[in-house]
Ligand SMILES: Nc1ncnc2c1ncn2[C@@H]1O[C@H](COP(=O)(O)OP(=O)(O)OP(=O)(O)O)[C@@H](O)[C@H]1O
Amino acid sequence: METETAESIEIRGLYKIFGRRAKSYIDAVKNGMGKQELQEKHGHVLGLQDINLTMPAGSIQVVMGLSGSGKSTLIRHINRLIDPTVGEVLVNGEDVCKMNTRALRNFRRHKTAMVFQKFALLPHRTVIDNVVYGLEIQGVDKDKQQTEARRWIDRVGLSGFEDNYPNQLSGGMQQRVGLARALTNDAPILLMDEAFSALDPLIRMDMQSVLLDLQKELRKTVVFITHDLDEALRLGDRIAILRDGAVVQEGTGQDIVLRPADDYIENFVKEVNRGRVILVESVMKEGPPAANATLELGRDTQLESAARAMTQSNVNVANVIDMNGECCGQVTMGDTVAAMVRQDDESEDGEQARSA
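What would the structure be for this chain alone in the form predicted alone?
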């Protein structure tokens, strides 16, 4: 079975109001009516407001926020499990919101696959029977079903468990079955709603590694929902943070950590290990190779890794090279360590000094 080409997703002007007269309150929301006022005065719930996101084909887009922020509501618009009040969800330029019943059914079967927090395995089916379920619905030949299922069961590390039932597996193993089922469908879009949130921390890290390793090869368009910033920073090519149904900030993990949009985002990122997020390219000084530098680092090297490499090599400066192997600048140990210190800590120190 050939892998589908990844598809881009673009969300434009998306609003979702829950209630019997939802459309009648769109203008009020656009003119500034907030979530609390809408609910208290009119008995309607504001789920999403003016969502505009571009998710490039083959990337991992993380959507995060606290409980009630609208992240799960948003992902369910992509495969139209929820209909918007107004707005567009474009997949390779085609508006999912305008699809008729037949087109939507084909879109769900062939273009998207979903991995859930609660695994959503069928308890009366074995591992392999769960994994082939999507292909059964598509009407794929049984031999192909088995071939593809066994291939992906092996890829997620479950060879030998094909004939086990879900209640015979650990939580992490059950989620591997869910991931194998999604991958077996061969859909270009993978929707993952808090997929790893129910797992123990070590198993969760392991599943994140599995996903990243697979993504290097498959280049699916992945939309990943989480409330955990560390998970978002590890997985996301880009991250959108929601509050009360609106996007507060969207960008790379480095953008968000270095330039939080407001106090709400600042509270999210204040405990982040900056050395595992910020890249060498953000602190390097552009210029020709330093003659005394014996160490080379890629511009996408994390600062923590850069500091470790310089320490192990017993050097204080390293040349930074681009993907073509050309030198594009230098980074020093001092600049690397300084960048790993939170800027607000520095500001507080400076303020205390001025007060003294």
Given for the second form:
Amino acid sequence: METETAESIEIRGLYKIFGRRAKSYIDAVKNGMGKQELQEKHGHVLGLQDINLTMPAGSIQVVMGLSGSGKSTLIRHINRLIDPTVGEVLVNGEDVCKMNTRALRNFRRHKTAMVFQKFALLPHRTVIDNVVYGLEIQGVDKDKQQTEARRWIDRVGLSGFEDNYPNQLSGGMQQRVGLARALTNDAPILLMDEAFSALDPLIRMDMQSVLLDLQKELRKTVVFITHDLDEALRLGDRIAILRDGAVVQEGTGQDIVLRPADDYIENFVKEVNRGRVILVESVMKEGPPAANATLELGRDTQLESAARAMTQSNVNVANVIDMNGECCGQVTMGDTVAAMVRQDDESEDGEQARSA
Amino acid sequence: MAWYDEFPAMGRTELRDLKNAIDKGFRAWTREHGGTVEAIFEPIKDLLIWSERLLLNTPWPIILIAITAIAWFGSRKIPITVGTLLTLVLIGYFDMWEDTMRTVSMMFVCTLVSIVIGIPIGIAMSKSNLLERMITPVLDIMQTMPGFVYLIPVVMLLGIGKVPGLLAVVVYAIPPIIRLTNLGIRLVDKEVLEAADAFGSSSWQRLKNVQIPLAMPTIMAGINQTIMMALALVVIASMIGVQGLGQPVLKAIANQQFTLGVFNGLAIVGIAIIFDRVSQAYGKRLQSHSEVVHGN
Ligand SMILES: Nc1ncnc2c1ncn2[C@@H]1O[C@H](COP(=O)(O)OP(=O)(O)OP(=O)(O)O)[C@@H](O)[C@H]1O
Ligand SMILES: [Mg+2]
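Cool, the form predicted alone is there; where's the form predicted together with this ligand?
And the full complex, kicking off with our chain again.
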């Protein structure tokens, strides 16, 4: 069923090789040739390999990975700024890669909006003329273009700069112009390539809130690339981690923090503040309430808050209740603290063991 | 005589016959199709006549004010505007007003025709590497072939007068505008184009909203060069009946009248400088968005 505001995205068996004879190396890559080998032997760059991702309508999918891991390449496939070497990108079941020019143009106009890592503003247009660009292309009437654009310029905090040219603005301000340009388009799919990377921490938090608020109202399907795990955990319903063009782990933030698939991901999650990321539901014991518990905590309480609440009430165990206020299990102080510090202990042990 | 003393050329008679055959063929073709070709150029002839009449029949003070105003609105620079006014006054005072108007009119139409033909060719060239590879050598020939050479077939075809003059000038002066339109569009930032695509621009929208505006400074440089080259050909074109400042120069050469030559030569230099400075300043103003750069 098609809804007005949400579109699901499904990527199936996607490979991208950069180079003149990309197609002829597909089999080699499928048979296990790595990025480095392909580069050295054949001078072709392996951009993406065997990507399979399902992004349900109305959710935020975060993509993470080190520089050069293929994040920008992946997001460009969703609106087909890059054609895949093989594979499918299905949006609401329709393969974007098979659309003809006209269908693709309409898809880009009405279904997607994109924020670029390097801003990609039109240098000869003022802020407001940049922000209306999407609507202008669609042929929306001028008054509506202006009101929509001004609303978003205001929301990203750039009121008063409407008539400036991009190169009169700082990097962070330019990035917000790019953000306003995408939001003004009001498309069901938002593609955000490191959309907040040039912002200072305060504005960044503010923009994250804008996105989350927007998400509560409008339920867009958002693909969000970031280098910042805290941001990923705050925004992402699901997180995919890329390495050398392949997805190494995909899951909820909890999955990734609690069960990193390998050392690469462990490195990513090492520095994260576990007390603020892990939720009570991830450490609780399901079952009947503890008879002696006097404290009740919501499933989605962060461990840090849970520990604070238990300390303040001077108890060692609390009952966990779900959204409906019904009890669904219990959590102990010991488990809470253990989950908060476990990672650090392990790595310290590891270091001690190595130095011994 | 050993074969290496002199290049073993084609026999004299054969060579003469070959040249004659080609000339004869071309002449025959001309006789047959001259009328059609003339008909094709009829509208351009009308334009040439109209623009010359306009400049000659309008009282000089109005023209003086108009050109000065164009210089001001084009450049927004007082020195250029004053310089323009002064040059025109001097030209008028030394009794070269009419010839100058004829030359300016010719320049105007030649530049217009070059723009109208050159920019679309440049755009087409920027879109296809094959086309670029095919057109570039043609442009090289057009630019290096001595001006006199293409006067010959043009005169054979159309006789003497304004239209053949215009043809010769346009062929000589159009390459820079084609080249620089092509170059300007090819140099447009790929990321900006990608953004235009991401929002669903059609190829016309991306041309109109992104490629042309961002290539404009380069295209303006091409127009500027075209104007300069056209002016340079004015003296040569006067050999086939183009009226204007070139004819007195020719006369001065024939009659060894040094002062006459210098005066008219200086008048050509004067309008060349006006055209150049105004079009360059205008091109710079188009880039005003990139002048105030945020500190980095
Ligand atoms: N047009 C191209 N031609 C050749 N190689 C390319 C091209 N575009 C990207 N690549 C290669 O693909 C790989 C992934 O690049 P991509 O830009 O997707 O990385 P990224 O994850 O977005 O990195 P960053 O965090 O630095 O933005 C890199 O190795 C890069 O060199
Ligand atoms: Mg990137």
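For the two forms, the rigid core is made up of the largest set of C-alpha atoms that agree within 1.5 Å on superposition. Computed from a predicted model, the values in this text were never measured in an experiment. Numbering follows the first chain given and starts at 1.
Post core alignment: Glu37 C-alpha displaced by 2 Å or more between the two forms:
For Glu37, whose C-alpha is compared between the two forms after core superposition, the shift is less than 2 Å.
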